[in-house]
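In structure tokens, the next block holds one chain alone, the form predicted alone.
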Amino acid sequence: MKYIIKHTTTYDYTENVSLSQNQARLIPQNSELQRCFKYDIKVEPNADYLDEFRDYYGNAVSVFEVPTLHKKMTVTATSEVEISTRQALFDNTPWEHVRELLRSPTDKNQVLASEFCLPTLLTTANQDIKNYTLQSFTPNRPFLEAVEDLMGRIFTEFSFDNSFSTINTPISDVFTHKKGVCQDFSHLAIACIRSLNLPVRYVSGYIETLPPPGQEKLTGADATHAWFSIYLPATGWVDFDPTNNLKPQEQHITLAIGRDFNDVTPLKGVMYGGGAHQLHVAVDMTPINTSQDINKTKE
């Protein structure tokens, strides 16, 4: 499946901004199952420079500065991405074996994966969360199977509520109140898995939303999204979406990976002035099949 993705972020300020410096992680990754053919980032007002580098986790980071006096800034990232479907996995490696293996990693991939066993401020589990995890991670259960069970329980037992949390809401509050959004459910799952010293990372990206039958898709109705990924020594990284209780396939586009949200924030920066601000984000994922479709989409 191929997509044209348009991600528009708009900041409206109550006072003038005289200077802003920003980092954006808005360029889709290239991986075994995903290929980003091309991308473009436009900033209004115009940035006086726009550069790019790779961060520690291999994410593409765009850096730019806007020195023009402004009360509104718009960042539009457009990309063309192709997604391949992962074949069905049959990995029966017990979770205890994965944990023991990564305590003494023997190759580069295992060394890198072992870093994702460590908790962060956003993914630190308490004893209640660890006990909740152990209900899925029974002795000698395959790691893949245990994670699927944990994901299903989070999906069933927690409610989606976009008014409950912010980025600063402790994961313990999410666990206690059994509600949150995709970011919270991903952080919770990560906290659960890391409580057992197992490798799991945070993934940011997009998900295509489909309208009800007979209705047209609204412009900007697709969404930024978050999920998590576990490391299987014989297979590599495998994604799980606890918000939707599924393994991401062709409707998920990966932007960046990290330990938690703080490593993969789509757009962040510092500014002089501005006062209060309002943020608006719109995402469009347009399926494409031919070069003719691509040209039509760009028009």
Contents of the next structure:
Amino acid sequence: MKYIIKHTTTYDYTENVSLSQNQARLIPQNSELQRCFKYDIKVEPNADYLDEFRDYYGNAVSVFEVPTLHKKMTVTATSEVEISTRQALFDNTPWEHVRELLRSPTDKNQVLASEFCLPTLLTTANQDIKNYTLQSFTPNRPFLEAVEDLMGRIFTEFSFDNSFSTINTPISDVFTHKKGVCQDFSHLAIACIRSLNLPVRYVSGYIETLPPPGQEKLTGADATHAWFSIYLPATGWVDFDPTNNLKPQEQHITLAIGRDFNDVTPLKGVMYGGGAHQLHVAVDMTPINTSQDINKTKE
Amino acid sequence: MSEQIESTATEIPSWLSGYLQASKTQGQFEELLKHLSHLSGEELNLRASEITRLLRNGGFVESGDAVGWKLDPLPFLLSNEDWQYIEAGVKQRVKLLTHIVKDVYSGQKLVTQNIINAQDLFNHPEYLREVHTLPKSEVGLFMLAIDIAKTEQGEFYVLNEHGQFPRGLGMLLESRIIARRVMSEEFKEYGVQRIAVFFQSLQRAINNALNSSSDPRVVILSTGPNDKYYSEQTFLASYLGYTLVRSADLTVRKGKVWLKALDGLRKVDVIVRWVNDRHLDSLEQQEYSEFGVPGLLQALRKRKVKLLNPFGSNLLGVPATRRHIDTLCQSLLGEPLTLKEPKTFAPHEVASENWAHYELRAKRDNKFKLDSEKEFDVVQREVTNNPEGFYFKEKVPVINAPFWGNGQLINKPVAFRVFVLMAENQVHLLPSAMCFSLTDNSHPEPMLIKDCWLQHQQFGSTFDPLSKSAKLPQKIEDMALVEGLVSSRSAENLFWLGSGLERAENLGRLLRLFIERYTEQALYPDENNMSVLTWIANGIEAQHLVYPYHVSQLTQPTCIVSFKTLARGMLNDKQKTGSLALTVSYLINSGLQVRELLSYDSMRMLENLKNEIGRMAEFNEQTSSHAMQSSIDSIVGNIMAFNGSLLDSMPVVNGSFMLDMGRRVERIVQLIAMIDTLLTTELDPAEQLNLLDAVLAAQVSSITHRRRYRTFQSVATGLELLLLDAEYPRSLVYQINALLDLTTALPTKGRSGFASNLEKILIKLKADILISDNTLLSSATEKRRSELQKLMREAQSKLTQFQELVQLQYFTHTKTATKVSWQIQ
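Mind giving me the form predicted together with its partner chain, seeing as the form predicted alone was just shown?
Now the complete complex, all chains and molecules, led by this one.
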């Protein structure tokens, strides 16, 4: 499956900004299952410095500086990405075994994975969350199967509500109220899995949404999305989308990976002036060769 | 040895013999005792108080700083044997530490070999992921401070390592300068090794850090005066001759780092940081900090700036990196570890009956330390709740050293901080150490430190250590004579310092005059004098004559109940805008912001001022007018002395012109306000002359006026002198001319040969004054000198314009930044 993606972020400030320095993670990843052929980052007003580097997790980061006085900044990222389907998975490694293995990692991949076993500020579980997790992680159950079970429970027991949470809502609140958005469900699942000292990482990306039958797709209707990915020593990283209760196939495009949202913030900046600001985001994913039989998904 | 000393016990002073009897470990202090037994107890006391005096002045006043550390008059004599052992151990250790840092930030073989535990490493806040994105050349160690303890068995242990920045280096330098002054005879006689060579190596290493640039611009990045270590940062900045900057002074543009200087942006090549590397780049790093420079990491990545210590050098703060350092030493160097590391254990490995031998440390917080013996219950609770978060560290029985206090010697456990520089493929050790008392966390007391003396190895009868070419500055005063770039922020502070000095001085004179007059009035009541007093009192009370110099008409002065209460309030009421106490506090604060530019003597004057306003705070109804006068005298005297010390030590390139500018502007403002308030209303001739005399006295001009206009004195002559005489240093025109000269020192973007906007304002003002006629100015209709008033108001508005323009053109880059992050909607 091939897509052309256009992601536009607009900041409207109440006061003039004299200088802003920014870092963006808006270039899709290259990985085993995903190829990014082309990309382009455009900044309005013009950036007078634009550079790129790879961060610790291998994400491409664009660095730019806007030195002209402005009240509005628009960043447009376009890319062309091809994504392929993973073969059906069979991995019966019990979760306890994964945990033991990563306590003393012996190769580079394991070292990297062991880092993702550790809770972060946004993914620290309390005892209730840990107990909730243990209901899925029964002794000697395969890691893969336990995570599938956990994802299914989060999907059925939690409701999607985009009025409930902000980036600052702690996962303990999400857990208590059983409400949230994709980011909350992903952080919660990650907190669950890390409460058992198991490797899991946060994924930010895009998801293609399809219009109801017979209607035309609206511009900007696709969305940025978040899900998580676990590490199976024998297989590698496997993605899970708790918002839609599925293992991503061809509608999920990976932008960046990290320990939690703070590692993958799509755009962040430091500015002089500006006052309050408003943010507007629009995403369009255009399939280059269309495919039909995809269920509607939530963002 | 003890026998020998005991046998001569009658010849040695009682402070020493008393100590020897009480202490069983004097063996290692044989050298010290041999060299110091000629000193009497009184002499030691004298030296101790001399140290206190010198330190108080040099280290100066931040709150709490005065008790932060204390230098002991007795040095610690390091034996050459011990030193050689330490030196070899440190060199070995530096090899290991360098290997660890390079490995962890590239390759991580030590992790896959399980010499460093992966999760303990990744979980620690000092493991900085951003380091992996930097070029290899920017990763490593540069300067290190290592705390080493000696046990009674003669073994050496590493207690702590400071990889962030060499904490205490400035302190050591300052202590050495003082110790050498206080103990000059003994210093020479013992043949103490010099430390200046180390600082020269440091300077060379910093200057050579960038290969491409032969004369790099170097700044020392500090968090500012609230930092515990600010004194030593200013000290090192002046000593090494680098500009001391803070976050707001630096900016990143187009991937390079720039200093916001008065004349615009100047590229920075090397940053010597005294800021924690977790807080260096608030754009890229997650922990937001006001102390960082947004974009700095990108500049490092592109090698556009050199950072020292390198980013990530505090990896040594992660305990997991050294857990198996002895194994690493064996496998990497094939030799045993020289400087031992106290053993560490997981909580379950130590039975609670053995806890007394250990302290509990937190894996993630290096400052956390609990004595398992004294705080058994807390330790038990922590270990039970979170066994993964802590570890036990073996206590080391360290040696004691005698400290001088209350006329006797007291033993305290000590450690030695050794300073190391890694440059040009060499390891340089500073040939001394900071010997410091190990204080208990639970009873915070000032850290006691000793200068460590290391005897010169070629020391003999013919060798004179003082004749070496490498020299420390002879006096601390010399250090402020360093020229460098002035940041906009420093310039602004100098401006306000100048303005504060002038304001305090003028206010002091005004209040002194006021007190003189009202005490005279009490003794010899006089109607004329009473009228003058009432005018002045009203002018003070309504803040026409004092900051903020309100402009409005003062026509009919009202009766003031108590002149003395008014005067006292103006002296010490910190709630009152414009009071002397507040004015002096502001000027001290401005001074502290630029203390790296001030000399030792200037700082001493600031401290005297601070003490004086402390005394004034005690004033109450019982305080005599005489006491108030003497406080004012002291303040004015210290300000004059401060001004004098600046003249001597601050070159124009360091921004003294900015200070002068602040001073001139304030003098004009104040002069205009006084003339506007007191001389624009026409009074009866006798009353008028009396008030004129008061104005002249407050302007330090009464003698000149009397001499010059012996036969006839009037408001017209007074105005001629105070406003129009371009050759009279207290006149308005003179100040304007001086300001005009000073504006030429300011960098400008205008075309040469044309007046700048700043100059234009002053030229207009000058013309207005020069074309005025003193007869016209002094003539009144209906008791009002409206021409004079018009001129004064016009001058005031021009000056406001001038100040605003200076502010806008030169001080505006000090704005702060905000951080914005994208959020999921």
